[in-house]
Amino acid sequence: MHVSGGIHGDALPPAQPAEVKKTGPAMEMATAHPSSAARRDDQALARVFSAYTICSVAWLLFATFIGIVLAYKFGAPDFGSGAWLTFGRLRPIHTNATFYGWASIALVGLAYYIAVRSCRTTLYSTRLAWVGLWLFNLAAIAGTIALDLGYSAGDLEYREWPWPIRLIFLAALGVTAWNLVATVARRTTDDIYLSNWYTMGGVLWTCIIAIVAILPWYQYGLGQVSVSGFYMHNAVGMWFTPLALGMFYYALPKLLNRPIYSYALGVFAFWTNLVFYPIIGAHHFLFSPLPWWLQTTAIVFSVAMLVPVLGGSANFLLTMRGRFGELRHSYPLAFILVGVIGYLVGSTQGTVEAFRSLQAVWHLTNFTVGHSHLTMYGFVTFAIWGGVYALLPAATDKYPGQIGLALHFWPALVGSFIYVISLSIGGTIQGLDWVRELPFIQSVVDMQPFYVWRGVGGSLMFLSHFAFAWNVWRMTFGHSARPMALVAAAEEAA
């Protein structure tokens, strides 16, 4: 198996009444009037994009309401005195419905709508692809209550969920896997999308990972550190990460109707990825009884993160360069602008802080409240909503309006900046007063106003969300209202 150098004639734009092969007039005509099974079979893969799409949403909104309640308490420790309502109940909870609720589900749906176009195929098992759904909510639902009620796996970080939950989530991932590279195999195409290979990859490791995080024979103490070390930044950024930039590779020469800049950049980001993130997940500890060397060799590596991170950027930037005019009318190409300068800026981030000088200032501080947010809410989910926005219409022929889209836009953007910036500040605050050995309490007073602006930042990206929904809904149960020029170039392709 080989990359593609080319995305055969996939890079149509969403605008496009039809997906032409150009490979021939057989199969432009094949393609612009599908056969009665190839329309069940766009259905089908639209119900199952729409689904997916549907319960990540319900996820986010969940999970942000809790975001909300938790930075709510920052200001009023008093507020919800119930222990269902304390912090080290609801922090799980927000934390895991995000990754596990929201962004994993999300992800899923565009990774597999993806890999249907690309391999200009059909969905190796819808069925399967259901059975994921429910596996994933199910877990999602299960490891919720089981946290809110008390039991948890303890200071596990994004893996407090008891252990037979988590079994659950590892099933789903393992279906999915299944199903997504099934679906690969099978395609028309002589050759594998750069999507596919990330999408792939990010599946099958993070299957890797998760069995690895429920073995028992390392989670007891220092073992048990590393693996977490392994597993939270892993959980990042080789599931999460590689899936958003699968996705990046496809919705932006779509939207663009270009190709993208470098394929072989985007090969060579991909491999460099894969041998330089796994170990960086120690520099969470450094100043640890950890080994010094596996201290040291994570900060190497986490530096060496920079040749991914640059490369990859740079390619996506590339592709835009001439053409970023087009963001003031394509609001998917925005949503995903921002995700690209996210994932620059948020690794780069990543990498200034595993240096232990900068480590001793800033670790256990709110800046890592802060980069976290940055990496999870403004590469991440700026991500995924440009994917939805751009590939969600285009597999049910239903449209969002400009209001709504701006309605999400603006005020998630100005929220989440506000957000990442008064906790970057007020953490390096705190943690400077720590390093003068002042009184703990000075650090608190300190804080105060920064987490202020923390919820005026969370609550503007919470009510975004209600305008995503309604998007989504608009694009799922709405109306089909295809804009008149679409209509007009579908005639004139007629």
Second form
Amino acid sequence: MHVSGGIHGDALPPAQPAEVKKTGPAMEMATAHPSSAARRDDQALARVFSAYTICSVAWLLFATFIGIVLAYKFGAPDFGSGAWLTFGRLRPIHTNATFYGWASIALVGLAYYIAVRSCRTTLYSTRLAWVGLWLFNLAAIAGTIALDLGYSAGDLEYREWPWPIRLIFLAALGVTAWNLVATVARRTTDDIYLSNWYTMGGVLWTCIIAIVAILPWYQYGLGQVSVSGFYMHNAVGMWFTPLALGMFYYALPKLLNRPIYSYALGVFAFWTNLVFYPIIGAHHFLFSPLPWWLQTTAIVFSVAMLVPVLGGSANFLLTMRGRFGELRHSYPLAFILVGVIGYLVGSTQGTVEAFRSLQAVWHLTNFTVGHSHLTMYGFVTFAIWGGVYALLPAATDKYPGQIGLALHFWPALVGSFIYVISLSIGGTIQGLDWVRELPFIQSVVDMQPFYVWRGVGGSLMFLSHFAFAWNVWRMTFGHSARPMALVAAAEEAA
Amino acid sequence: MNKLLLIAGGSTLVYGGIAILMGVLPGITLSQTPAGPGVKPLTAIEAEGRAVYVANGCSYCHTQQVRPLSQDKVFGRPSAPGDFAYQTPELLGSERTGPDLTNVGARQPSPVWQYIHLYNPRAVVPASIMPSFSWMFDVVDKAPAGVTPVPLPKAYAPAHGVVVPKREAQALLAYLLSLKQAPLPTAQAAAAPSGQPMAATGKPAHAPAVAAAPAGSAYDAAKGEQLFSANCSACHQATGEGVPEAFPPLKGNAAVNDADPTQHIRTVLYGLENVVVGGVKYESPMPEFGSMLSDDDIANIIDYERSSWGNHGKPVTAQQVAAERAKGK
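Shown: the form predicted alone; wanted: the form predicted together with its partner chain:
What follows is the entire complex, opening with the chain shown before.
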């Protein structure tokens, strides 16, 4: 089955390279709108996309700076003492700023652009997009301040913010959902391209997750533990995963100027992901007093997750088949390839980790921290970068330079390798120390060299983000640089 | 429009259903888990301390869940569903950068140790990477009446004045000392909590009180040192010199060097409080290790203490420990 396009493939721009080549975006729009209005809409969309990306860059720099401070504290625990700089307050600031500031805002910006382009329409409401951006930022700023002042709802992963602040985030999600769905509703294409399934779904489902997390009536004692398991897993996997996958389904065909390998496989992965993923949250609490059946169900479906993960990854890799040589010229493609491999490896690792026999060693160790960075960084963050580099120039007609891209890609890649490998080895040693029933402090001492390596990897990652910031500057405020060959082709196809 | 409704609406409906099934319904059922026998709500100051614990993110490094795995038995008995009845927000945690604290009030009941450790963990545990919480303490010229200053080792004490805990530290201490597992009724202790299989490794976590130690195994120096490091060195230090005014030295300690080991054995088995060693009175309570360690382990620790740091006490055997255990407290 090497013919692609699948059942819905006939409807969409990424699926029709031949036709798209003939008609550029300007010509296409010109048939529907007066050209000045079309240009105005394009500019408004470019401004929205740029603003979301710029805000997310600021959050990435902030969140990873806090990450560096935290990493340093593992070797110098007396550094930065005092209530506002204590580890336990900065730790949730790092994770929440990454979560709500960086990844959420960047992915929503991408989702808007993809919705408009793949539906061959205009944004339903530019104003709502701006309101959403303000709300996302307001929530993240208020949350950061609250946590630093010691106002925490509990040390509950990704829902430490006091509930009124989480309501602001929910409002931002609501506005985004409304705007995205309404944009897709006014599409001029007959079909809804697969990317929008994932992005609309991600935003709508996350509204539900956020509500489930906020309502207090079923969250006492052990009841809250079960909700924590559900929430902390779904908040990542039903939010970032669908938005990043939706972006792959759009950007990859764009960059390669060829349709996705199998549209039907993408649809299949969509529904299986939807049904399997929400069930596996309790695998974060294996061996806890949660009911054993809940833990076992989570393990079973963690294995079932291999179906959408392998299906999705294979689809992306097969779309790239025979074209890997283009990686030499195209950093956007390289970022996306790393993102796809991060998705494949990180998710498969998640399945393996869920087995009781392995969880008995790895649970509660730094292996988990390695895993979360493999997925949030190796998959989600690289995916966002690939998407931004592939699509933002198409929106603004401004391009980053090859050197800037190289200075971003290589330190980020090497840094994340060092980070994940050191914590995976260190975490395994830590877990084996416990199994061998050595005095606990031995596991602290044995982790020291791996904490240092983590800091080395983290520093490279952090430094690379300055190159990213510089590149985003060039793609938004800078002058147009000479476009790279491959992006130019994609641009033309847009 | 129909396609949009099917994709966005249909998937959201499916997801909403699963969210209720996997998130809300288990939440409702489990929220009604009754408190286990002996599990009590916190007092006002303990609850205040718990809020300090939450605000400063202690759970990012310390779990409060003992798994039914043999490596977790040092932290107490496996956690049971009834243990969490009064624990909202839940503090089970996901990382064990530092040790589990489920039962820390029993494992480390000394307020003096807790205060020194909070002020600067490295004052008592040199390899610790825990942050210092010195900002929860005041440095004053003279402690107010009725307040005992924290007896910090010289290297960690401020140059002038004495250190006294603020309200935050007092509340946190009260909370930490309240973290004691209620014993399970014996029938239940023998089985796993809520009928869970013991461990995937197939190695059952044995209940803490291991009375039936195999008799007559000889002193194992490596084992003794390891057990000492895990259970004793936080106070008495790896040097055996203790912490001046806080924890008595074992080096040159009369009871440790006494040819009659009775007092030494009974101290480890049953703990001690308000003891005078070398003319200095130590108020800090020592926990009892009889319920946590086997006779063999205790004999190993005692023999390690009797043969280290220039001590030359007569070694003891597990049978002697068993004999003292049989006599009762």
